[in-house]
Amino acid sequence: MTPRSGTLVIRWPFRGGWILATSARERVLLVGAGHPHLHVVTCAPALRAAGTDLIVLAPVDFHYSGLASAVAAGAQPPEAARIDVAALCRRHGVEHRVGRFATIDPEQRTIGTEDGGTLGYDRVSFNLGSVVAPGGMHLDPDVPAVKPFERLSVFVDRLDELDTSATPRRPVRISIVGGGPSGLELAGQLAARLRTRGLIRLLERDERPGAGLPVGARRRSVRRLMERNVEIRVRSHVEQVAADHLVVNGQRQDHDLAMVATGLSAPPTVLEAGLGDARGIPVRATLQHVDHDEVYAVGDTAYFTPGPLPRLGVYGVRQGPVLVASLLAARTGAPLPPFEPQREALRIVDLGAGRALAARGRWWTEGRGSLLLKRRIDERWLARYR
């Protein structure tokens, strides 16, 4: 194949074939540091060759939430989830900005930082996760929740406090509001570590714990923890949470320490920035803004518009490699591949006391042999970053 005048050809094994990529370099400013966004910047020398510039914008580390409740419940200590963005950066040759993403100006195509800083961008990709949905509950400020993950410390060092003042007259008191997957997870990890020391209270507003499970997996995952003493309430409206007590069905509930684990959004910023709501920044099929083909968005920041996806993990993992396309791809102006989301993905939810329950679609299992399949596979995914 002869390369037509003022291209570079390199090849790319995902496309299968050449790409032709114009001599004129573009800049490619990556908003976050999430899954997708950790493997473009591993992807970064083969971008270079196609004439595409990185720059991260992002904090110093990601935080991995597939370990957060374990680092929450302290069965892992927090760097166990922790990625050094910087030395990522670093490693591969991409030039890494230390801050938060606060305003953007599509026209202009530049974006402002809590800094007041302005950077540049030919495109520009988000990938800024997801927070919890108070879903019309009173937060106190200092309440943690399970996202964003940096508020996990203020938990943690908690209840190592509480943990060690603990007496068989006075238990540690613990609400969590929120009976998914994720409150789930975590009553059982605080279950195996309290054990008698801790009074563990779920609160759920619906009649089953475990939404986006198999029926016999809920009921399993309830079952392990009532028999550590999990006290599972359904029908719960939390109205308030306070760092020494809730308002639930207009009673007051007192606790000693509080974690929100109910539902999840986009950023605020998005909704501030005008990029999209709390569903997130809505995307095609592409994973481009449906408004600017130059604005892309990725993992739980983005709402796929051809269909809803789950906030998981596995998504914005798949959805990295589309992304690495589609920016060598419009080096060309070649057709920019879609993502296809998978049908149905794997969830593992980590119950202590060395159990895991594992779903996809309507099958299940519970036991020793999920945990070691969800450590392996986070120790992978990890290990690719580090």
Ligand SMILES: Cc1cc2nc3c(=O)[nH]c(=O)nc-3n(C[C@H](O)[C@H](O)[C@H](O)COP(=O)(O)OP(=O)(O)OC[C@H]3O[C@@H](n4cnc5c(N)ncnc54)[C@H](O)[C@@H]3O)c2cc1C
Second form
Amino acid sequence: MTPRSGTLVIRWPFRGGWILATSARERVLLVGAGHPHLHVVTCAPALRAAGTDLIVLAPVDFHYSGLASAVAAGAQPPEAARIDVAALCRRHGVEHRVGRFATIDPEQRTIGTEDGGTLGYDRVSFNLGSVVAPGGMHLDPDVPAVKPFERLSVFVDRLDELDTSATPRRPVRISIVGGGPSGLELAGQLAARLRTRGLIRLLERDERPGAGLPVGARRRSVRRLMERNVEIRVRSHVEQVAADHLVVNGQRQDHDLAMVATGLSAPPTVLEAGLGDARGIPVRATLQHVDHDEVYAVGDTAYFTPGPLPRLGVYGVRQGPVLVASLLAARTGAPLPPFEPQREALRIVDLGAGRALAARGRWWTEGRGSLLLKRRIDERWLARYR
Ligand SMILES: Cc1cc2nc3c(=O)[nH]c(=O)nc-3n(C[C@H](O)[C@H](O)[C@H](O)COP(=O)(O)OP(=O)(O)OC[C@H]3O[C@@H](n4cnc5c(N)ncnc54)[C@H](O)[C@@H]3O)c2cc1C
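Next up, the form predicted together with the ligand. The previous block was the form predicted on its own.
Below: every chain and molecule of the assembly, starting with the one above.
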């Protein structure tokens, strides 16, 4: 096991046992490097000065999902959405362990990694993102999904292969399962790329795609997709998805490629490690676990018990500074700051072909200006960590 670095443990014998004294430094383990943790890494110098040493356990790269559908459809190269976590940590003097979280022992304050390693902590924060929620469907393991990125990249490679041999007479048949904002983005982007070389089907269980968007915005997005010959099938209850077909309302339907975009849930490791359930790791307003003061969770992995939040990057982005303030306050014994989420967040759905749909609450607009705004927000955020 790796000892908690930065913690100087002094032991001396006392009445048949040991007395332990620790230096004031605290070791904070950041598990996963998503939106909020990337921000915490950039604050490492201030945290170090306050006596907090960070260590990050995460894969080498982070993939920004704001560009996921553009990457999936080939409108942007995968590098456009990538942040080099290793380089960011190096720049801010933070130790980075390349690996993935598997287990936790809150009593011992240790976590186990997928490759069998152990890391100790004084405080630990989880930012593991989310995965596609199968929602009762049977999904073959090799079927691509919008999240995590490993499953999205399967789609990118396969689409490139199929596109080289596609023709208007033999178009690539693509099924997109789920007509939420991610499904709409993908359908729009793919139709814009493949044009007559593609036959895109969007399967939605509801009466109309675009759940969570204002009614007018839902209608507009459907119109845009239909203009590009996307086949929209509503009231479609998909039961099974395989590499070459799916079963919908009891009928088999063949395809060359499928993508599952049926909403997001917490990664299975959250449940397996005993930290929470599919909703996420339950946290209080201070982002601390409901049962463990020294365990935090942020971003999509957190289940914010004061009022569940939609799984949107913007909440994770805003939790980053709160987590930093909390780690600093913990050094002085000051009250920990609560996270106060904004009531309504702006969301921008990139519909491809240079257009996007922006919505906040009941307000919405669609066109080129929305896409320019999205690009500006994406670029500014990505530039901060490059
Ligand atoms: C197609 C699509 C488009 C979207 N577009 C938008 C948008 O435009 N705007 C918006 O606000 N939201 C958007 N979202 C939602 C957005 O993806 C999430 O809300 C956001 O990514 C959550 O951020 P996060 O930091 O919690 O997690 P993530 O961004 O997923 O980051 C989590 C990180 O943890 C790492 N990780 C995972 N498991 C482990 C492990 N076991 N050990 C260590 N590390 C691990 C992952 O590799 C990843 O780097 C979109 C989602 C999808 C699917």
